[in-house]
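One chain comes next, on its own, written out as structure tokens in the form predicted on its own.
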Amino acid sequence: MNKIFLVARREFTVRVRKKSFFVLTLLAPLLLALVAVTPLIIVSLKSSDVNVVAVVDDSRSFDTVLISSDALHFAVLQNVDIGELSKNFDALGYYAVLHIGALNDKGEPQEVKFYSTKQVNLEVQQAVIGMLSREVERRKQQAYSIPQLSQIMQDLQTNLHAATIKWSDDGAEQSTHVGIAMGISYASAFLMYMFILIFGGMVMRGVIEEKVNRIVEVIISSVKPFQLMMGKILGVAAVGLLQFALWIVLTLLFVGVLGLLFTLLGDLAGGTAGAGTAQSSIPGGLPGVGGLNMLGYLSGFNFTWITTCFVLFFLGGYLFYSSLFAAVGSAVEAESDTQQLMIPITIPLILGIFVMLNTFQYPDNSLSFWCSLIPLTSPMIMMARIPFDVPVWQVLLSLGILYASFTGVAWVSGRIYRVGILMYGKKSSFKEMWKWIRYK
């Protein structure tokens, strides 16, 4: 047992001292923070350009309808030929020419066209069409002579939001939001998938490197193959846990700093109100979730429990899959030879991603339940279920099966590792690896 920890300490020390470790540890949280803050900055940015649109209205009925704004001005032209405008369009300084045709018997323009030397952007088109459409609707309402029709139509438009309240064991109420639960579920499961692949692949590449460089032949003289394999797995696991802890701390720090800088810049530019408005109109926003309510909703989730489960399932999933990665690494002589042997290992991980998408909507159905117990997919699927208040006994059962399965997989991988680590000049296959398992 002492030799296992000696190997683990060596693996941990060697990897932590690498420049790539420090670069990745600092760069990954910074990128995550930028991903979190950048959309808010982009949405809040306002163009300083003023687009002037010349209006040629054949019906002469929309002159006062088109209202100019800070970014969009309208210049109504009369008795002007559009063909003549095209000849010196650039010299006039217009962004576009809006042509409104004569009205039909329903009071609608027969045609609405934009003329320009470049593609008219969607924002301008939507603003103009919106103003024209609202005016046509208003005139139709007046034509039907129905009093207060506009108010009636507004009253008919209904957009309800259902609040979700979670009861605790003592009957206390806590506001929650299913959209936030789904976000935590997706992030936890996807990070689990990424971490298992990253650190499991790290073990495999380390085994291949030592085998190719013939270092392993020296190490094996004083350490048993199984001890060497477990030492490498535990050493990389320690690196992963350290990096994971640093990522959490640094990500929160970077998000806070970038958020503060964003707020200060917004205040200096006088755009605090605009930034708040922009945030509320971000596409894909969660219905019923405002900035003031976000902290209240987040307080309904037990992040201590979620983080603890993440660490335990990451360790279990990593130990389970890294044993398989180590076996594959010992059976080949170059990383390019791992393609065929990696397929049976990566397929369950990819399958877990697809099941995870179903788990967001149905966290308690049979598929989600059984996949959260099967060790090949349980690290991802159970983490996708935990934000939806999975019973503790299911979490403990899943952990027990996962760690028990690791024991069996480690034994099988160790028998492959002891033969494959010293095998050169022979292409490995599943049939050959099955023989290695049965060797005495």
Given for the second form:
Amino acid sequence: MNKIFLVARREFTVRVRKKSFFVLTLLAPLLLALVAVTPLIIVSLKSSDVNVVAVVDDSRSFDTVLISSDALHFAVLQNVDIGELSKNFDALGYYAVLHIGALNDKGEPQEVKFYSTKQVNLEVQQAVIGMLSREVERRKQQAYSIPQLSQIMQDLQTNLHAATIKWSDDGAEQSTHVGIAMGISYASAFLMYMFILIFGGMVMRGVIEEKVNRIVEVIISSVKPFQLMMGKILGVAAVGLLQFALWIVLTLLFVGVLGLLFTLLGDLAGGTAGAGTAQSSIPGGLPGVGGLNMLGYLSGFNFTWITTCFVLFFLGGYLFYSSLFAAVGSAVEAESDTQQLMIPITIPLILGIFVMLNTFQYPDNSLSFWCSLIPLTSPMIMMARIPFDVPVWQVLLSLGILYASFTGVAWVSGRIYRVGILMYGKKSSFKEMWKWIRYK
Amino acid sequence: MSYILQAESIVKQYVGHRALDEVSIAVPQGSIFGLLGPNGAGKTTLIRIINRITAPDSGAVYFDGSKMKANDVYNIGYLPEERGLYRKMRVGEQALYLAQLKGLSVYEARKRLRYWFTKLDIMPWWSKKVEELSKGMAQKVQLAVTVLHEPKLLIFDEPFSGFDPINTEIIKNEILALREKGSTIIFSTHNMASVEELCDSLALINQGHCVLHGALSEVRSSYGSLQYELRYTGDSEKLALAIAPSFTVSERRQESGLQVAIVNATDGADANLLLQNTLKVVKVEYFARLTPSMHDIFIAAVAAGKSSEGH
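Since the one above is the form predicted on its own, can you give the form predicted in complex with the partner chain too?
To see the whole picture, the full complex is given below, headed by that same chain.
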């Protein structure tokens, strides 16, 4: 046991001290945080910029219709020639010039045109067109002089929403958001797949390194092969768990810091641009509302439970698969020879991804149920099911099966490993490995 | 004589071939024991069985008088022929790790490593990475780690590979010093000159069989036919006639004015008879019995194995 610890400690310290570990640990949360914060930044950048649109209205009937907002101001100009404006457009500092043509017999403007030196933003166009067409609609309705028409029109408006309520076993109601559940389901299953491949591969490369450099020959007289294998597997597991923990902490930290930073910057920008206007000093206000909404939905999920399950299933799945990876590593003399032997490892993993695509839509059908119990796929499929609330007994059963089968797999892998690491110049095949398992 | 290690009737069968067939060796306490044999003879398999890396199909290994137990490997230091280190690790750190795996405490390991590193002149490399070491340097590190836990039995497989003559001499003296301190050394090599120089006894394994076993002097004197070297002045033809039929001249040459003849004895005729007959016809300047070199013994033994295979 002490030997296993010594081996594991070496594996752990050597890997954690690598530059690549440091970079990956720092970079991944930074990227995640950027992905999370960027939309907010984009929204805030837009709102801190005030665009002024000059309006030339031939009919003079839309003056009061165009209402300025935080980001969009309208300046109604009278008796100006558009050709004249184009000459000193830059000096005037307008974002664009809006030309509303004379009305036709239907009461619609004959033409609506934007003039600018730059591409006029689609949002600005939509806002203007929206305001104009609503006004024209209103005037048309009035022209029919049907009493209470606007009331009727409002009554006709239909807007249906479906809410999903899940009954828990004790009959309590819990509102869920299927979209978010699907997102969490997909993300955690996919992360699981990647983690198992990344850290399992790490074990395999470590085994190959020891074998090719003949380090095994030196060590093997003082450590049993099984201890060496388990030490390596556990050491890399510790690296994986540390990295995962750091990723969670750092991502939260970076999101916090970036969020704060962008709020400060937004305030600063708002303060200088908007000078006196009070309404421009709340750039964070709009995205904040959306964020709150989202938070409300997210609070419906028990993240402690999901994270705990993720760690337990990652550990189990990793132990299960990395034993197989270790056996493959011991049987070859170069990483390029692993392909054939890797097939039985990668096929169930890829199969798991395919089942997962079904699971996150139908988390409770029998395919999902059974695949969340079979240890080859259970780490991924159970993680895909957990955001949709899986009975605790199923989770525990799945974990039990996973860890129990790990001991079996470790035993078989250990037998392949102990022969493989000292075997050179033999073509490694499944037949050969089967023989190794049965050696005395 | 007491034996530190005895292997009795070891059999190891691999699929398709028998690596060891009823091999028995006995290594006397406090000696240097040569384990010889051509490539693929089964030496490494035997060493792995002694180290309990693999188990024999049948046969038994006795260590220090009693049947070998799992813990006995702590009393063995093994320097394998194919040996490596983690390339990316620092030298000292790695030596400490390997020493701890042998059961030494960090404190004890550090103390002893400092002693050996200083002795082998590799202390300045303590905090360098292994990949920066030359092959000879790396070999020294491995040698230090092998002997660090002061085992009763040391197994060196080709310890001199990668060393220049100066370092070979240093290592050779270290091995002899270890024997002086009471260690027993099993020494596997293809370098027959160093066998003659270092070994007290030896075993020669060929194709899974132990074909020669015993003290070096016994093996040498028992092996091959009796041969004598004569240096003389006089008529070679007369000499040949005078010593026949009990002796035949197998080789004849001239060297610094003297005739040199290599004479083979047939039917176990002894040296007195040869000298009596020789003195009658020529003037003898030099007479010696030739013992076969380990090199010749090795080749003859392996060749004998080949020819017996043919029948």
